[in-house]
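One chain comes next, on its own, written as structure tokens: the form predicted on its own.
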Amino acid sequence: MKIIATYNIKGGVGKTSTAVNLAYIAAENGYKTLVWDLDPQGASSYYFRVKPKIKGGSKKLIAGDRGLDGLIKATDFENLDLLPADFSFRNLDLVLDARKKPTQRLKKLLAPLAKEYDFIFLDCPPNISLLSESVFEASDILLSPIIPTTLSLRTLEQLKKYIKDSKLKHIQLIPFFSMADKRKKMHREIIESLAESHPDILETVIPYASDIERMGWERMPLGGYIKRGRSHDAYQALWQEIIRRTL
């Protein structure tokens, strides 16, 4: 079981679309796979047509009184199953600060899961928190998408830095740009230089597309409505490429 979570400090950079999409072609693979929707705000639960709530809530789930298997819902695609967020997700960082280990506590809770799935998907808030450290501790990838601005940069670099400053040597931080568009002269000196100066991002590019920004309307993965198009093979490509690399 491989657990990829797609996170960035910073909000608004594609992290819920990359979750849903990459989980929706690793199932269409034939990989047995899970998406964990931690952000209270629920936009992967939205995206699947699953009603963003847990019954005890946040308290519950990480006291331990509640496995994870009996949360979690299939949604319309087969091997993909989906365990929604709660609004009380809002307050895991307290939840979680009042246990024992408290960043060893998503790990322990997705352990039993490693022989269901292939892949489990973490789609995660944006900020350093206690939760974030228990994202880390438990994942084997950190997928982190970032626009291609100098606030963005900027944000990769603290997050490369946390990660050497915490000694996080399990986990393989894997940047790539997303929302990028290739018409603005300032995005394409971005990802060119970065090329140059961090080999570790990927090649693959994610647009800026108003494809993608269909999938609040339709309220599923793009696969689920295009079968081809310039997102729809980014979206492939930047799976292969992921492939390529961790496996």
The other form holds:
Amino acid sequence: MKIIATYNIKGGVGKTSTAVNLAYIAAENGYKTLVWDLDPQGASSYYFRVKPKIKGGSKKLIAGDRGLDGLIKATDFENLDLLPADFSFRNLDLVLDARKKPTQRLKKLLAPLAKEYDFIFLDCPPNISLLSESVFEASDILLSPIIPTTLSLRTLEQLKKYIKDSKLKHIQLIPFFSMADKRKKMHREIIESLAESHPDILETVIPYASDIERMGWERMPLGGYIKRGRSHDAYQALWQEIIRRTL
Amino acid sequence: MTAIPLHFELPENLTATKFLKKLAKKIEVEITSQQYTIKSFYDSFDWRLYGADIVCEFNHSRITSQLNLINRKTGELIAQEKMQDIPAFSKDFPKGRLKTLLEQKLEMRALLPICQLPYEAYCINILNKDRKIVLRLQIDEHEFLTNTINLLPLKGYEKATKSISYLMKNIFCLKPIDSTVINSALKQQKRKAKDYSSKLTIKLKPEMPADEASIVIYRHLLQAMKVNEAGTIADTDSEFLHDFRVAVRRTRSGFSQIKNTLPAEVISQHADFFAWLGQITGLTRDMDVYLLSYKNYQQALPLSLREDIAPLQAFLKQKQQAAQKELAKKLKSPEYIKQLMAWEHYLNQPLPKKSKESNAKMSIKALADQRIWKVYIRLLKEANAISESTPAEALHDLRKTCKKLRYLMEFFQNLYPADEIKSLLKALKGFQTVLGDFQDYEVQELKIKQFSEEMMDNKTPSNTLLAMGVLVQYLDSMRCAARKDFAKQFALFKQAENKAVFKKLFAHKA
Ligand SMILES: Nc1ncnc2c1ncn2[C@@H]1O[C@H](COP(=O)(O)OP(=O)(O)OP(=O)(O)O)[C@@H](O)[C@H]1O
Ligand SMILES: [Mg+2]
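Having looked at the form predicted on its own, could you now put up the form predicted together with the partner chain?
Up next: the whole complex, starting with the chain shown before.
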């Protein structure tokens, strides 16, 4: 089992779209896949038409007495399940903080699912918090979408430094460009210049596309309503590149 | 908690379309597809999947083909994979859940199509108010069987499953049925699941005259040969030949161990044929065994040599194929067919009322007691005479005696209380393993040496020969370990509890 967190300190960079669409592709390729919606906003739950509600809320969840299995919902797609968000996740930090080893908590909760799933995607809310620390401990891969602007690059450097300082050696940070707009000169230039200086950034670029924006209207992953085209191919290529890098 | 029924039968005159109309009046349904589908059931020849409560079905339609493994008892989907063709062997499946499961259950056995069932499949989604699927339904409209409706529950939506199941049972008054139609499909083709097993189950009555019982046993063994013949000739998998050989060996063992029941001249007339069968099948079986052991051979090598051994596999395959070809030719020869038919003809003849054979009219139970006890005592005597310095020959002879005892006990198994004879057979099997290992490692050691000499002539890389050298050393160490283990295994076998059961079952009349 591999745990992949889509993470960025910044909001609105494509974390949820990435988690949902890559999970869809993994499942389509025969891998048993789970998306865990950790964001109280419940965006990924929304995309799968699942109510953002779990019995007992964050307290019961983090206590972990009943395990996660009973909270999981099958999506409309084969091999693809969802652990929905809950509004109470907005105080997840507090709930975690009340426990003994808060940063180990998520990892512990996820361990029993190893038998069942090949990939687990953690869709995280933005910013660095106790929850994100817990996510870092649990994840094998930190997939970080970055919008090609100078500011986003600074946040990437911050994240790298944070991982280094926190001695999170088990984690593989994989950044890639998201919502890249070809018409914008700055986007093009940044992508070009960074290809050389930052070989760790994936070659695949997810373009800014109305197809992708439409997910909110369709309420399903891109692959559920589009079987070909630029956006579709970009996510496929992204998945292939990640697989090549990590397996 | 009783399980919620998920599978129902539609009444005879109710088509899928009519039923869907009725259903749509009650709940919101979305028909996603209607496809002519062919369901093919797969299993090994000896029903290993069915025996493990797994049904393997391949659903093939114009738009999709998928292999499913389903729990036969609960209907739960254990593994699935989209694929176009079904490989014969689990090792050739794409990596994943399905492969892992199949490898565990099937081992060396081929996955074969068992029977087919064409049907019209209607796939239906049941949606909630967010238009999220909460349950899937499938209606199968069969040509020859009654139509069925199947609920395919989704994790986390148990409530929906429960209420639709209730609707089917109590509002539409449908009859719940088994999760799989495999048994109905088999019945239609006049077959039954588990209609072949390599285990002997011969039904004998204790008071049956021994000559009559012998005929029953030989018929059984002949049947096993006939059933495995086609697979042996086609080399479908290595177990066909194995089971064929076992039937031959058992027959020969019968000739020598159930003596003086059938006329001596008849036995001697057919004994040569069975000896010949043993001989012509030997080489192919040996090669099969080496090929089956190949993975172990590889594992026994240090990592740096594991790739280098590959030419040995190619060499073995080539030899196996040559031997197999020869064997197939012989099993298709008029001579073989003639002899086999003669034996069958004899077994179908009525027995004479009187016989000059001394054991012919003895009750089979009495004869079985006598024979098993005698061979058991002989086995103990031979084994007791073995010390650490006894030459290998004596252990090989002892192995033969064990086999004789084993076959006798298997022939007559159902004349004795099942749990007691089973426990003795198990103990004997354990003891046989150490003797088998001892001899097999010795033979393999010699053979690998011999192969390396043969391979030396065809420009085999030196590292391959080196790897084979290491392998010989490994086999030698395993042989020594088996030899050392002998005393312990024999002690286990001859322990008082076993002896008491042997005595109780077989010795009271002697
Ligand atoms: N490649 C893209 N092209 C166009 N629109 C996109 C693209 N990726 C995401 N969006 C849109 O941008 C918005 C934010 O995307 P998304 O929710 O995936 O980001 P996020 O990082 O998860 O946001 P948050 O931090 O709020 O969780 C959404 O409305 C989404 O539809
Ligand atoms: Mg998000």
